[in-house]
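Consider the single chain below, provided in structure tokens and representing the form predicted on its own.
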Amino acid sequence: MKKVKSGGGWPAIWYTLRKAREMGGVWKLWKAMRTKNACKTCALGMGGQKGGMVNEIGGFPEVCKKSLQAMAADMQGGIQPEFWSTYSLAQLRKFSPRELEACGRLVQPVLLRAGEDYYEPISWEAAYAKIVGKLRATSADDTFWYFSGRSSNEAGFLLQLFARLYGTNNVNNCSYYCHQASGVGLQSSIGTGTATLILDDVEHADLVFVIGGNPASNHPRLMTTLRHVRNRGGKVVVINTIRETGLVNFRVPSSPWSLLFGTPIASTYIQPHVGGDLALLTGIAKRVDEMGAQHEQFLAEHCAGGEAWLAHLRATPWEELVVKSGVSRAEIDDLAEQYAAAKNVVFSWTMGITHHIHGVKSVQAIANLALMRGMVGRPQAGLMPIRGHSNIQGIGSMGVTPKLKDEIFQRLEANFGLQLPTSKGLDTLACMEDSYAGRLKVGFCLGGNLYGSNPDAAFAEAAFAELDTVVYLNTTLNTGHAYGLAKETIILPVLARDEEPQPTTQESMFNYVRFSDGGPRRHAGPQSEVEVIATIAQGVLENTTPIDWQSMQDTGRIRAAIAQVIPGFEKMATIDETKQEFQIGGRTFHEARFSTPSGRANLHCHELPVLAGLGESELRLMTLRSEGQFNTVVYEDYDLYRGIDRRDVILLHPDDIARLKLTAGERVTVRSEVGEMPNILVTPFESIRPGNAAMYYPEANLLVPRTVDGDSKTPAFKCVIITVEVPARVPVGAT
């Protein structure tokens, strides 16, 4: 498959044309993605009550392929009912993420018996008899709860609440699998775990850093933001393994100029090791402090541990730094330079930084270095992680978490008159770990794919198998509904964002609460996620509690809990009236007062970790998407920007297919500690660092071990340490 020089462009403009023709017209599509509904896909904010296609600053048209995609998905026809007796159990196994998406929305419950080979459609009221009368039979501190980042605050909000009243902690979302190491960092360093800016002050910076991320391919919207960036005069740093064609040119659709002409995003492209980041993030500190640009007032009048922290840069030597970097003193020193001139920064990252054993400490460092210089506590700079889906932030806003903070968990008790449970709850692996050990029972998963999110994909099966009952509620097949299998599994079909009955709201990654009216239905069977999780409340609990589930159904209702319980979400309380979107207090940092204890700002030293080091037959791995995809969900199988046309691939540069005495283009045996993949075709990829190597998530999840940041708990997808072996070639004409 031929590599295009660009992203975006009139690639994604035939992309749009072709999904509008597939979806019974451009109107239709049109019509759909003009709703007042906040965009399915990542959290930059598109859509709500200024409509469809509008950006939290009134930028307009903003979409993305992304965006379009999932609005497509929703558009399907639905799975019929000969669907299920058609296609068993071993045939849905041999199904890829893409031919499983394509099946067509859900639109009736269906049940996978024990032994049986066949998922069978079942009533509602049938499902709903099964999964009360499992949970009131089992003791609740034997149940996990999963919540995705697709979920409205409100869905989200009545979930935990439910789960928390039935008696369990074990209430988690899929952060834990992708951003919770940014939280964690964050909050360690500056007192909240989200940006500390708006989307405007993005646009007015003139240097961002991109680390650790691919938002041409996973945030296009972001993209727009890039460009005027560039156009300005401003700059883009860009840190990657792989030198992304989407970060290196950008056509920008809506821009007839960068159309035509293209838009330079990276003005530097730097590229270390996997898992160098920490390394060459501390680098450029040190080389700063050598320049004497750092704040000193700044540092001494709102950071704690300063003079520690400078102390450590001070004795760290550069050879050390080099090394576990993989970059050289000349690069690191041309990046402090750039960010000593800069006088409004932002620093964002993605899964780059988080999917590491040292994942917070890499976004620690980063929170390091804005604050060396002051870019924390004033507009038009500050630290920006990218999250990956649409109201993930909300989700954890929501208390999805497996801790309540205190303040909401004081509360609940006092404004409704509750008794909440104290027990320590479970993080995401943590509640796989337990079920593959039989120590739980039952797991109930709104939305998302979490065995597809897992590591060690054969022991995600396990963990499932080990289970009596899973729900699931989701609008599309996954490889759960396939792999993810407890002795009874059970999958409700949902209404999607934009046909839910009632309004409903979401947060995007700029702590901007999004409201979204829903819409009519596409499918006769669907049910909304609140009136589901309200009528198995209501069914388990009946009147243990003082909350009144079936009133619960109301989404108002909800909201207004919301306001009362959820610090910063009081305007929450007349959303319905108003149709006012809203800042939520507390987060965006244009003043220099943090909401850490002290009210300060934190620095963190580091003990740099050494970065994984190469046997003569090995390479370090890392996962990745495909332009195709969003999170685990496989849109396409190709690869436009990378010019890959298929996902059984292993991307190696021709450095390294050399060195290992490989071909391109034959097929090999990939191992790491904890699984294999037969068959995997070598192909040849300039654009990575050599020493490193990618293959496409979900996929590639058989090979990656269940390692875990200390901190965060966050698995390790980055820097898996593979070999690569060649079948016993066959002499030609043997048999």
Ligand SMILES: Nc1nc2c(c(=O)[nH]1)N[C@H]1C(S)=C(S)[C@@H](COP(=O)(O)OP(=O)(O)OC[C@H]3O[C@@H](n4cnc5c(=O)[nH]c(N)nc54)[C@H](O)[C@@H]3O)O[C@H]1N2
Contents of the next structure:
Amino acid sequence: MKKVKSGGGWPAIWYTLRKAREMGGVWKLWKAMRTKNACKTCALGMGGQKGGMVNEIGGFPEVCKKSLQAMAADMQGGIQPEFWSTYSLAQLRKFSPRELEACGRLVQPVLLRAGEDYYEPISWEAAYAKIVGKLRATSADDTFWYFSGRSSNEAGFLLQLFARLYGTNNVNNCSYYCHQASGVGLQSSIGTGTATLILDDVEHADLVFVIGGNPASNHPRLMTTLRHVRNRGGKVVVINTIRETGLVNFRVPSSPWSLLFGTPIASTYIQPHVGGDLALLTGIAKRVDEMGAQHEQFLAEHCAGGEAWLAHLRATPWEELVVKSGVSRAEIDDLAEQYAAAKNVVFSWTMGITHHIHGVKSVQAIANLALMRGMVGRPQAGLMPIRGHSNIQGIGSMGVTPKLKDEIFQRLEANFGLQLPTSKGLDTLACMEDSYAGRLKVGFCLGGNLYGSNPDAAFAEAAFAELDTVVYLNTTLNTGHAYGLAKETIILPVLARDEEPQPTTQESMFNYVRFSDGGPRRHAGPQSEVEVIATIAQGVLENTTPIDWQSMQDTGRIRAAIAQVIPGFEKMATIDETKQEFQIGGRTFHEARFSTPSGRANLHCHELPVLAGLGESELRLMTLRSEGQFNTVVYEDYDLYRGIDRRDVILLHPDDIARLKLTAGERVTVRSEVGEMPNILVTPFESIRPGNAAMYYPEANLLVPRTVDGDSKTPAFKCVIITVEVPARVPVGAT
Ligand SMILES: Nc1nc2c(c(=O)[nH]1)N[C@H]1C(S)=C(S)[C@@H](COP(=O)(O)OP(=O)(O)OC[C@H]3O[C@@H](n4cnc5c(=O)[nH]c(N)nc54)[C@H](O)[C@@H]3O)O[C@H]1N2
Ligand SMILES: Nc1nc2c(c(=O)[nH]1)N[C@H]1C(S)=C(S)[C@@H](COP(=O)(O)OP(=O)(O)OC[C@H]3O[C@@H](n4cnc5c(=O)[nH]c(N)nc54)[C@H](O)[C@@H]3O)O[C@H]1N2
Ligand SMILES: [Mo]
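Next up, can you give the form predicted together with this ligand of this protein, since the form predicted on its own came first?
So here's everything in the complex, that chain up top.
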């Protein structure tokens, strides 16, 4: 397939028109996209009361392929009852992620009984009776509660509250596989775990670092902002192991000029080795110090640990930094000079930073670098983790973590007269480990695809199989429904955000709360997430707690509770009348007063990890997303900007193909310490830094070990040591 020369542009627009035709016309899709609901895909935040396709500072039309794909998926027809008697489990397992998604919307509860080969439709009453009966018969700490990031704040708040009053803190979310390292790292540096700035600040930066992410595919709306930065003469420094086409040049659809001619995005493009960022960031800081370009006064007045950190930098040899980053001294010097010369600098990052065993350290290193020049705690500069799911940040704010923030815990107990459990609670992978060990009995998943997103897919399947019951609340089928099976599996169909009978709220990555109106249901069968949670909670807890669960089906009541309990969400109390969307209090730092106990930001020293996988036949594998997917949901096999038209590939630099004596186009077996994938196509990919390889997630989860960052518990999805073998060349008898 021919590779395009820029991201965005006409292919994205043709795609839109094609999708519109499939969905019954441009007008129908346009109407659906323009309703007052927060956009369903990434957390950049679009829609809400400003109307669909409008960003937080009023930019319009902000369209992206992903939001159209998500909308089109929700506009699909319903899965017919015969489907369930036609396709056995064995057949469902043969479906690809794309085929499962394309089966249509889930419209009735279905049950897979122990030992059966077919799911069977059941009534909502029967499903509720089964779930309530099972939960009542199970001790609370034998259950876990997993949340994805597309559900509303209201559903997130209600379900975590129910799980705790039921008696467990085994409450967690997909962030543990995503940005947890950002939350933990930022918290340790500045006392809060989210972006320190708003979209308008980014618009006015004169230098933006984009580290370890591919926003051209995964956060396309950010490209509009990066274009504005470049147009005003600002710089964009991209640090990415792959030279991503869309970060080199992007055709922003909302600008006629950019659409025709494209806009250069990166002014500088640096390609470190996978996992080399910590050393690179440390190197840039070392050079800034050598130049004497740090902000001494800021370090002295607003930071703690500055001196020790500078001493540590000075003692770290250059050679170590160059070897461990894979970036030359000249390039590091250049980055430091650009940084020292800039006035307003924004640091943004995504999974290339967090999906490592040193994820938290890398986030701290980004914060160190920003703090040393006083780039945090003032307008037009700051720290910006580019968040994943559209409401993953809100789900975190609502208390969906094993440990509640002290303030939330105290307010819940004081304001509502509740008694909450104080047990430790398990993070996401710990729940899977405990399931595998036979210690847990019931899993409850609000959205997402915990099986598909998990490292070590064979382990994940076995972990689910140990459970008695797993309950999934989903909108469409995914691989979890075919492989993430307990002895008894129940799928409950829920309404999408824009079909909710009542309003809901979502939080963007800029700490902005959006109010979604909901809208008419597309199918008769699915229920609202809040209704499902309240009904189960009422059945299990009845009147044993001070909460009237039935009345909690009213999302306005949940918002009233959120306003009382969650710090910074006070304006939730009036949002139903005012419809006034708001910035969460205490999160945006336009002044250098940090949320740490001392009010100062902390600088952290790091020992640099050895660059993994330098053995002769080894490669460092990153698992990543294509242009045509949203997480475990694959919409099309085609990865447009990288020019790859299938998913069973390993992307290798031609130098590595030669070094490993492979041939482009041949089938190989890729092995890691936990698994192997046969029949993978060797695919030359000049854009990747030699020594590193790439394969598509979720398929490649068969190869990812359960090695986590000790601080954030996030698996190292971006650094799997692999070897590649041509089957015919494996000597007879070898394993
Ligand atoms: N279209 C689309 N949009 C999405 C999603 C989706 O699946 N599809 N998912 C959403 C979610 S939940 C998330 S978390 C985000 C994910 O957004 P991204 O983080 O952009 O997604 P990944 O595909 O994981 O991207 C990894 C990028 O990091 C680079 N990389 C990998 N390892 C390293 C490294 O060690 N160092 C450096 N410097 N770079 C590295 C890769 O080359 C690649 O460009 O996107 C959100 N938006
Ligand atoms: N190897 C590897 N593994 C990874 C990653 C990687 O880069 N590499 N990335 C990780 C990351 S960043 C993340 S965030 C996780 C993603 O993990 P998850 O969030 O668990 O997975 P998704 O694929 O986003 O979930 C998709 C499902 O959500 C359901 N859904 C969609 N809309 C709604 C809704 O409104 N309500 C409800 N209840 N359900 C809905 C649909 O049924 C769909 O099948 O995966 C992680 N795993
Ligand atoms: Mo994510």
